[in-house]
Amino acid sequence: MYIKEYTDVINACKTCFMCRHVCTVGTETQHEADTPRGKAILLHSILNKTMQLDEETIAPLYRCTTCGACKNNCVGNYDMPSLIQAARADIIEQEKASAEVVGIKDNILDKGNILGLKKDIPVEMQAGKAPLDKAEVLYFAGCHTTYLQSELAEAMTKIMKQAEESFTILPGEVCCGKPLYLLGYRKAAKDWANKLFQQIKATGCKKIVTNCPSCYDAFKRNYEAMSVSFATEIEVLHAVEYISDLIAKGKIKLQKQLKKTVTYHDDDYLTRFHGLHELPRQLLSAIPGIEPVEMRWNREEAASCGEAGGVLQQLYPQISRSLAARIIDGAVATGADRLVTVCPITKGALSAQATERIDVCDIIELMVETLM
């Protein structure tokens, strides 16, 4: 079993409850099985064959967002997110995945995206296509931007065109494969990554720019773990890194006064796994007229929206909505006019719960506003 590789995590976490107060799902459901300690006890029992993987024991393992809040608060640096993903790999290997989990996998393999929508990229995304087949920069939009929030693709391509950057996109762009990896489909994820990597290399790009943290994390961490590494050939940048570089080189200038009070929601992947919590704040502060304010929980301690890879949103929509509503409450309490994200999945989840209480936007949309 894959969880045998994490026996040290299981043994340490099954007797410790010091991170339960920061657990994204555990604090919401108030179920012990949803806390890191509860899952460690469950996996200890499975490892020692006093329990087995069945519908009841599998469910908490997929309710985890793998957001990293527990690891961030662990004095021993025990890696609970990796343990959970190992457990999911065991579930897949034993062919015990739920119909919902299998459905997400089938959406990606059959339709090319987690949403199960038709393969053709919508007209809105095609309108943002660069005229080049090959270029130094490849813009990788991701499933949620492409199919649900094409306005983000439009904003990103406007920035790139104003900077006079030569760029392209992948014709018929498909999912990065992150959900496959998250759900435990290790072989399928590796096969998918190898195929996509070859398509990306064929563009001749030296940089990949994406506004999706899940895609960013997949390319930088998951692909490397599967020995499909961009590191020596292609640089991977999130939109905030790329835009910051454009500003530093004088390729774009922030001109228009926005006169808004904004609060920033820290993304799990960018913040906890890649240390990118100050750069988005620096971009916001550079916008003329912007007044940044902080939510009570911010940076590495930020509350998670639970939208990693878009998986929880599909498997447990009610929990997803509750987590998003909690973030909205925190943002409204700051008195801000806008809640700013750096993730299309998170933006979608938060916007659905915001109603008329606060405006939700992506940081690249703010950038376009101040460039105009």
Contents of the next structure:
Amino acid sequence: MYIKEYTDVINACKTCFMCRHVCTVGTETQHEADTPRGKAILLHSILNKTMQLDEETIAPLYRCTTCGACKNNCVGNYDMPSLIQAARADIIEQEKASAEVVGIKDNILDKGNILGLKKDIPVEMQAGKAPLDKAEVLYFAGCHTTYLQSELAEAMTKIMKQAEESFTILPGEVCCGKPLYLLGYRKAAKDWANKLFQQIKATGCKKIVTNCPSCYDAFKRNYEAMSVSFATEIEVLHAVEYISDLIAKGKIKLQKQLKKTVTYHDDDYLTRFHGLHELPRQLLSAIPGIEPVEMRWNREEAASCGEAGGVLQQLYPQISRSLAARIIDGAVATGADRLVTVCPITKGALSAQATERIDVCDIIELMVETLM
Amino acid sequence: MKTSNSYLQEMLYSELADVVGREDITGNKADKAAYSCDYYWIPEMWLDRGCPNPMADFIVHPETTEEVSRILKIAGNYKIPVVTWGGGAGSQGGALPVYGGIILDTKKMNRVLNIDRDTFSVTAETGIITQHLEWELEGEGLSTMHYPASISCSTLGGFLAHRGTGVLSTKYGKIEDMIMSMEVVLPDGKIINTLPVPRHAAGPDLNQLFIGSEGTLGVITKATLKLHPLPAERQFHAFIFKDMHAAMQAGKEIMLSRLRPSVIRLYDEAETKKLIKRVLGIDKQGAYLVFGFEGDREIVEIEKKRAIDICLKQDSEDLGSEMGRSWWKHRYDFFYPPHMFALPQAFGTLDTVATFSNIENVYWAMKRAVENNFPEAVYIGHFSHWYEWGCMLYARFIIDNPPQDPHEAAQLYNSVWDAGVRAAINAGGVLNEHHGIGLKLGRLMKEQYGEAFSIFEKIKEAIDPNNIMNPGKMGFKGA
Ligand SMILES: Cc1cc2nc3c(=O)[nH]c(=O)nc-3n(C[C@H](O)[C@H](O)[C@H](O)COP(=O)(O)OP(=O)(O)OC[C@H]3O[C@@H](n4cnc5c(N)ncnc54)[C@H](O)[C@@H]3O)c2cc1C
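Okay, that's the form predicted on its own, but what's the structure of the form predicted in complex with the partner chain?
After this comes the whole thing, all chains and molecules, with the earlier chain placed first.
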């Protein structure tokens, strides 16, 4: 079993309570099985065969955002998110996935995106579509941007055009495969990654830029783990890194005053897994007129929206809504006019809970406002 | 929901679901497994060795006092045990559902209801994780000053139920000193309140009847606690003494000269060598002592200077304030893996408390009782909560390789406890200082109290005639 590789985590966590106060889902449902300790107890019992993977034991293993708040809090740095992903890989290997999990996988394999929407790239995205087939830079929008937050694709391509970048978009861009990996479909994820990587390579790009942290993390960490390596050939950048670079090279200038107080919501992947928490803040501070304020929980301690690959939203929409509502409360408490995200999934989740209380936007939309 | 074929269970499920809603009741085995083990070593070892721990029939998550009341009425009607569960991080097996029945998880009752800035008090529901309470208060510049090592994992109700304590207890007291008033749901479902203030002459103090009652007399649902402003100055200072006795003389003198340290923590030679080195990186022979003072800067400076002089009189090595602050910064690290003792090791905290006249005797008596009778056991300790009249000993025993057979391991474990605790009681200590009794020490309650234990038994019978509240714990009879 894959979880055997993480016996040290199971053993350490099954009798340790120290991170339950930061557990994203555990503090929402208040169920012991939803805490890292609860999950370690289950996995220990599954390893020693006093329990089996079945409907009841599997459910809590998917009720986890893999946000890494537990690991971040842990003095011993025990890697619960990786353990959970290993457990899900075991579930898939034993063909015990729930119908909902299978449904998400089928959406990706059959329709090319996690949302199960029709295969064609919607008009909104074509509007910003680059004219080139081969280019230095490949813009990878990801499922949520393409189908639900297409204004972000538009914003991103506007910025690239303004910077006079040579860029392209994959024809009929498909999911990055992150949800497959998150759900435990390791083989499918690897096959998917290989196929997508060939398409990406065919564009001749030197850089791949995405505004979706889940895609970013897939390319940077999961592809690497599946021996599909961008490392030597293609640089993977999140929009925040890319735009910062454009500014540094003088390719774009932040001109317009935006008299706004903004608060930044740290993304799980960018902040906790890639250490990218200052760059977005620097970018915000560089906008003339912007006054940044911090939420009580920020940087590595930020509340998670459960965004990872958009999986929790589909499997446990009620939990996902509650997580978003918590962040909205935290943002409203700062008195900011705008809550700024760097993730299309988060933007969608937060906007749905914000009602009239606060404006939610992505950092690239702010960029467009100040550029144009 | 799949629990059992018995239709009594079905009836019970329906009635409970009617109270809390279907999303707040579960009888599913994954949940039950997660509630079958607390921080008591025996269920942890049991789990580790693949033996099934006793499980509840249902876990309910009430969100209001009224729901708690209705749950207790249902349980009373069917005479079904109710075990209140806060964080489940108690070390005495207090929250284990040893007779099955209902686990009542309080954590959905986690609201801060009122912060009274005129009085400096806070009223909160007791299912709140104490760190979450502190975070809310911090924003107001206030604190309960209750900082236990389990601040992140235990609830306010759990600490009240176990007479818990935090690292700054030397200045601010234990939880029983912090309480002002409480709301309690009695086993028959009645909701009562204790008096609004903790000092009065209107009969015995009901607060103190329910504090420490470990879920055997009802469910504490709300509590009002005293608050303190966050101090302008918080300082620490560390020393190495040639041995524990010299350090004890200094600690005692600090207390007897009526300085008001927030903390004094004195580690015996063995802990200094092992834990202080491992966690803080201070590699010294002797006994490490750290103290802290806090409040107004000028007062802190004066008190600190007096305490430093007292320590230096004992020929100690002054490690300075940096080494003291390092202890404060890492104070909870001791409890995380890999620093914490862990299975397969057997370990237990034999915490006790005694007067200054007796405390060192208690330390040595326990050490002899443990190490002489059980050569496989190592005994270590530190003194962490200090009073005007004495201090608390956080003694621990560790057995690296307990027997593989779980029954033998449990027997050995209980025997070490019996020997250690009896030695403490005979030398003037008590059964426990802040972790409580639970299942672990129930058998020793009669030895500790003698005839006086019958008072507790009569109170239990009067308040809980159906014996539904946490039966078999604290030395009370089982279901
Ligand atoms: C790593 C670690 C460090 C620790 N450090 C400390 C420390 O520094 N200081 C300290 O005092 N303790 C410490 N403990 C022990 C533990 O945190 C305390 O015993 C705490 O009081 C348990 O609270 P809980 O919410 O986890 O209670 P649980 O374990 O859920 O329950 C404990 C008992 O209280 C009863 N109970 C719980 N809530 C209520 C309620 N609302 N009404 C009535 N009865 C109730 C239960 O029925 C049970 O009998 C530590 C534990 C751990 C795991």
